[in-house]
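Only one chain comes next, encoded as structure tokens, the form predicted alone.
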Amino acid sequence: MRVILTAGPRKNPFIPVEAETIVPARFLQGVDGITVAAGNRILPLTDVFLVEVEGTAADPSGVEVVLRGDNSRLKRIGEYMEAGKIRVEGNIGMHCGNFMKGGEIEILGGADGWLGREMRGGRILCHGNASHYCGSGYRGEKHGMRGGYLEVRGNAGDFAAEYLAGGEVVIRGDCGDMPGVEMKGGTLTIHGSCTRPCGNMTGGTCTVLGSARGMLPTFRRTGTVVHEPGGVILTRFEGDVANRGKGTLLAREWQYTL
């Protein structure tokens, strides 16, 4: 089953649109009854939406949503998503991915902050761009992202994978300011550079690829290891021992200063 949203003109694109009902299994069912809130309005879908369907599925696991159109002010698509495909074919806004259990979604743009938030399970990737908060928790939580794998090939913002607990989190260009910041679990992989990784962390394996630039002095050098493919060798660090954290950063170059 292919369902194929293509955004509509609105009087005012720039007001956003809460979106959590755009998941797979809502589809099943047909399209009547699912609404989206526009401000302050709750609207039927095909108020925002031409709404295409084609075939039909057994389970949430055979439906396929593809968006299509302007889609950068849509939040909260795929949360809580447990099975099936979402595909964006552009940008997407806010909180995509919220809390989300299985399935797969794929963005061929950017995405706008908090991507993947405190996900669970599935799997999450993005072709472009990735803001802040990539694969972290909201705030005033304490755990993040605690499974599934959410992989950017572009670039990330600041707090990229704050309060990850577990999972995998691959970021395929650069992270800006504290990426795995109270980090406790999981694995995060910077293959560009970032500044000021993993302060108080407790736990998991953060590895950057690039340079690690503002390295905090709480973190205690203990060789180093080579990494695979490519034989790179990396540095070593255990820390962050201000929290007495017994996590593992290794760095491919890094250095005090910003």
Contents of the next structure:
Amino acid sequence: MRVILTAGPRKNPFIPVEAETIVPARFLQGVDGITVAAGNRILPLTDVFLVEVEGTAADPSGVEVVLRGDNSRLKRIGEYMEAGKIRVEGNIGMHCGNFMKGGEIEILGGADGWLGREMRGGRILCHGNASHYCGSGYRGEKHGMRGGYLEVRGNAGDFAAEYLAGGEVVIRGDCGDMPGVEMKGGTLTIHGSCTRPCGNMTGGTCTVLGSARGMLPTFRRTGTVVHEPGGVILTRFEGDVANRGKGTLLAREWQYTL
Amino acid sequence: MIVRDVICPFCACLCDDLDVHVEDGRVTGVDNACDLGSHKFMTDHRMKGPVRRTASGWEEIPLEEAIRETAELLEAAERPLLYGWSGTCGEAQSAGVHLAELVGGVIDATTSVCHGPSILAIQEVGHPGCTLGQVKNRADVVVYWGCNPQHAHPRHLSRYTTYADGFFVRNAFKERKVIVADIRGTDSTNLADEFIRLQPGGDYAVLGALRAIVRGKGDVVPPEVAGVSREQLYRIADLCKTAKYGAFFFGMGLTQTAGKYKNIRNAIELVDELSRHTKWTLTPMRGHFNVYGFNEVCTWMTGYPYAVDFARGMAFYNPGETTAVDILARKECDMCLVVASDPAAHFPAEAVEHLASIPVVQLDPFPNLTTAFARIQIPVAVSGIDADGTAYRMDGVPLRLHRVLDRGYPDDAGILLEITRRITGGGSR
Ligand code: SF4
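Could you drop in the structure for the form predicted together with the partner chain? We only have the form predicted alone so far.
In what comes next, the whole complex appears, and the chain from above leads the way.
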């Protein structure tokens, strides 16, 4: 079953729309009764989107939701999703794939903040850039992402994979400030560069294949490793010593200055 | 007439020893206050009554009409923002939180542009705080990090630290060691026994290095960290570890530089590490006299200290998403009620630009830069001068402010309740 949601024009396109109802499983019961919240008003899904349904499905894994039009203010899609697929043909707003457990989200454009927040399983692939807190936790939460696979083909903003506790985060481009801060497990791979990675980390592995500027003074250098494929030589650090940490940070180039 | 023991409603020191001279319904003099405090008491440029913008200027309107129009604007809005709150008392803040819930709006305070990051850090690792009286009577080492109390909280040093003799610190000026960390020399760094001059953005690294040294892992620390030598870091770690009682104060130089709440978290964890050796506490140098109060009021009412979004009927909190600057910069809100603050003076240009394109109602005793963007302004009494109210000092101690004179202005709590009554039609909804 394919559900195509095309965002229509809105009187005030800047008001965010919260749509935790947009998960594949929900469409098995039909479109009737599905609502979203635009600011402080609750609206039927059909007021915001042109909805087209093709075919049928027996269970959520057979449902693909396709989002078209301007969805840059659409928040919380795929929240708690367990199976099926969401394909966003453009940009998506904040909190896409919150607490996701299974299934797949593919974003052809960019994603706003908190992409894959506290994700537990499944796959997210973002072809564009992701904003701040991608693959991280909610404010004050002790665990960020715990499982699953999150890949950003573009760049990520600040605090990517904050509190990472499990699963795999891959950023093909650069990261902003403090990726992997407070991380305690899982793996974070940054193909580009970043500043101040892994402050306060206690576990897990972060690999920076570009350069790490503003390297924190509280990591112990423990030799080098050869990274495959490519045979690149990376400096190996252990830390964060300030936090009795036992995490691993690997960096191709690094410097203490910002 | 002299009114004694008046509390100063300017900064979050809330000095409670002012003598205010009142004659013919005017303040003629203030004793004991610093310049900032006396200026607030002496300022006389109040607006007469509510005004509404017209095509060519302003017209005076009855209070009744100003309230009705504000209520209508709030009700019509799909994403109203209720912002400010740090310059008024807890009673008005509480009425504001109720109103935000009623209209499904977002309520945020100036906290989000000053010590919001401190609260985020406290939510992660806790707050080893104490009252200022403890500092005055016990602290023999005081840290001021990223703040300039000589200018922002002028009586902090004379009431609680350097110049304040305490029960266990008999000769404060001699016995108290002061450490000041800043990126440049200031009137406060001039008083320091140790001045940590760090490169901009270097706070996180320096605090982390201090933590490692205090833990006995100083061998990993490179010879220089963000412009600070390892020798000085060792010296400071020693000074802090051998203190009988240490007090760590910090300001926006720590909260608003790169890393923001992670800087504060590192400071808290340093204090935590030091407390394995001796006693250390940490206190944010809150700015406006009752900005802490908003965090208290909002927390006991909603569970969250600021940036609360009621769009879905329940409280949702996520600084970065539900904070005023972000909401304005994203052009989300379609109406803004500003109470006791001046966002136009402090917000980035893109946020102020959006203010110019939506209806703004302002409740403030004085005209300010935000007035230029307001559709309606309702002048109100000043808490602590011509209105009573409760305010929280920077250490979280609530103090009751009393009016020293009556100038006939309505107080903002009353106006907010009246707006609420209009919207509910008198009953509760
Ligand atoms: S230090 Fe602050 S509270 Fe004390 S008198 Fe000055 S402005 Fe008022």
